[in-house]
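Next comes just one chain, in structure tokens: the form predicted on its own.
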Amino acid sequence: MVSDDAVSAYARDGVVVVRGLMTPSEIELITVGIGKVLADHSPASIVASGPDDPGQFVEDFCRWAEIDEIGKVALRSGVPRVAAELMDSPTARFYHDHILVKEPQTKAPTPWHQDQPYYNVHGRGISAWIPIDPVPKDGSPEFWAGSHLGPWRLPRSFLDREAKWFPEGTLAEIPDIDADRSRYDIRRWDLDVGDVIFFDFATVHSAPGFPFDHRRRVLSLRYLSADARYTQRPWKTSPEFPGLSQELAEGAELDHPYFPLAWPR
């Protein structure tokens, strides 16, 4: 489903954008599965933004069991075949649903991180972050191209900036890429809707507000090529996943009723 030079320009940059992806009926899917996720929001929702501020940037996790939209997406869309050819990989296993919301007006940014040091996982992931609004490039999340080739970066909680998951010091610090923007390669685009951004677990990118009078709704989903595996963290990973640690053992391959094969089906 993606050309060669995409596969290889993925696994230069760690980052790629396949336009046109999603057909208007899926897109329909994730805008009622969104709508019912902003009317009930689970125990893992989170307000990102500050009561300050004109906006609000809210997220949810892992509704793809309850809601049926999402899972369709996730599970039976072309997402995960994208995902597995992107990786190089036989296999897609869905890791996770991510809903991802700023209001019309948000302030609050989204700093620079990674996402792989936050996760009970080790190998290769991948996530297709797929707006349902258009996205100007002002708004539009900014990627580091070939970060993911470097070391893990050290995690911080984006409100206060607390090392929370791993000591401090023990990982090599985001550097302040914003104080010199030309210094690394910065990919961000315009999008439309239908088009979807796929990136490496462990690609530096960071987010802007939403100057902008419109929402922005995404459903980002995860997907764990095959070689990936379990690993326990010492620390609480976003997302917790309850009781998995009863069940899967240091190392083993994410085999489980939490983690489906969405590619091949």
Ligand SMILES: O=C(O)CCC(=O)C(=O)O
Contents of the next structure:
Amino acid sequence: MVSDDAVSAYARDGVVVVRGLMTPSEIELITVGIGKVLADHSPASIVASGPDDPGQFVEDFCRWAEIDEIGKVALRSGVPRVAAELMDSPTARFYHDHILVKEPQTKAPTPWHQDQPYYNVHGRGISAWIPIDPVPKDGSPEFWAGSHLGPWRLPRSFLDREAKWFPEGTLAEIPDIDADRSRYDIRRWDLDVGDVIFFDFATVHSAPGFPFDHRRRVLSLRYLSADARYTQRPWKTSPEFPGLSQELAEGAELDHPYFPLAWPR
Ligand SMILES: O=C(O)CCC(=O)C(=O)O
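The form predicted together with this ligand is what I need now, so please give it after the form predicted on its own.
Whole complex next, starting from this chain.
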């Protein structure tokens, strides 16, 4: 489904945009699915903007099993196949969904971070960032191309910048990219509904606030490559998978009902 050029660009940069991947009916499923999430948040839901923000940044996690529309897109659309092809992996195992909604005029940025250190996996994984509203370049997430080949960097909570996962000093810090952006190869795009950004779990990325008069509703779907393995963490991962440490051994394949095989199907 993707060209060899896209596969090699992804291996080099850790990020690629695939234009027009989502069909209108899949966009409709995501629209209904995100509507259900916003009408009934899960206990894992977070407001990642401050009380004085003129907009709001809301996140929720792991809703695919109860919200059929999200499950269908995660497991039955073209996304898992593209994920496997870009990772150059024979399989793509679904890891989790993440809903990220910025209301009009939200000021809260998503700080620079890598996703992988928040998780309970070693080995490669990929995210598919699927907006269901147009995203102008000034509202697009930004990606430091090539950073997936570098070290893991200390994960911090978005609002209060606390090290709640790896202890302070145990991983490299994210550099102050915005202090001198010319030193980094930063990618961002004008995105139409249907376009999808795929990026490696280890790619350093961020997103600005959303200074526009419409909302920015996004479904981000995460998949694991065939080489990904479970790793137990002494802390609550983000997201958390309750009870998993009793059911999977350290280093096991993530072959568990939480993580269905999405490609091949
Ligand atoms: O949508 C955003 O604001 C940030 C996206 C992000 O960090 C992610 O999908 O991992």
